[in-house]
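This document starts with one chain, in the form predicted on its own, laid out as structure tokens.
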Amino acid sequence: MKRLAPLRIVVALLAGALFGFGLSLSGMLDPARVLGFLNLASGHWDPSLAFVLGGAVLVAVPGVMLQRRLRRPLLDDSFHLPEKTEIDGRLVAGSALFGAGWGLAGFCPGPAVSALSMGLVPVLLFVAAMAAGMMLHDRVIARTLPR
């Protein structure tokens, strides 16, 4: 595999170009219409953003079924899916604070860092302290919480 080093990075920056330009073009770089998409009680719902998870949800099946029929991916010695499958109450936990972060800024990890290309203040600052919470989490919490 380490022969196939430069070609895993290679794949990987053009999936991460394709993505961010996807992410761009469905106008989930929009805070303003994440928020307009879940804020159902605003009665100036914005439904595009569904259009967006439905193409999202068509790609994602037919890769999960391919990778259930193969034995390792092509650029790796195997798959790389976590370990963990019950529903606790940290999973809860960080998905509610996922969604609450993402309800307040209109704005989530993948977009988030795709909008850094736009060079705004509020992007770098929320990407920032995003960075933050994570090294927080890995270097603290991650550390103190019971398995």
Second form
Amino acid sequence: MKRLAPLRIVVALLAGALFGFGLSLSGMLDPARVLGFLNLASGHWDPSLAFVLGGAVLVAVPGVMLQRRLRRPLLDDSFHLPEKTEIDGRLVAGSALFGAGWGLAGFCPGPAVSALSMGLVPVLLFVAAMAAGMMLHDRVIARTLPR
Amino acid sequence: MSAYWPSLFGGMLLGLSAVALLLLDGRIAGISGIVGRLLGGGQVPLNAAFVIGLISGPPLYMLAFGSFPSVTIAASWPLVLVAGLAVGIGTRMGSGCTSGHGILGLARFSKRSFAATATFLLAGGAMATLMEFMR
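Now show me the form predicted in complex with its partner chain, since the one above was the form predicted on its own.
Full complex below, order starting with the chain above.
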């Protein structure tokens, strides 16, 4: 589907913009709001994150049901979806490490990258460290860790 | 309840974005995957386009509502760096983050994504709660 390449790039750009706008609207760009959900001892728990995740899954479920009835996506020859089904050590250890970092500063990848346009120094630092961590994993850790 | 409408509606837009990418391009809107592949030089035009769109979120919000969304970072710079490093390594090792596992993984009823989401919510809750007591 080479001829559709420009259209696919436009779709990626628009989907990214919708995601970034949705994050801004949801309040989840703000680490204080995220930590207000994760921190159970603050004395004023903020359930917002549950509404965000709930709203997102609510819309995604019918989308996935529709996807399962299609043989291929509109702009490509086949779907590119994860095929692994086994819960392994890497999945659990990685998710635990991610969660610990998330609870430390209140940032996960989407909001942090999206907030880059606001010109805040801590956001820049976080994204630089995150990018370094990703490259460290993909180029070193993933190759040395036992399967 | 009314205070949570923007969160619910914003979340629905995240779902809509993920569904659009899934049905049109056949791919998972997982931010750590997209950024990780971009850093590795994979499918640069597509992944870069998504990231540029993502970064344009706050300016678009400003066009609509007249100001940037609120972003309050309480953590010190060293803590921010450690957190970023952990999030970078962890999301790549765990094959996803709040978007890929949390939104699409749950919607696909993926066993792996349920395990990942439960794990990062528990670890995040434990760490954020622990930090409250260390202040």
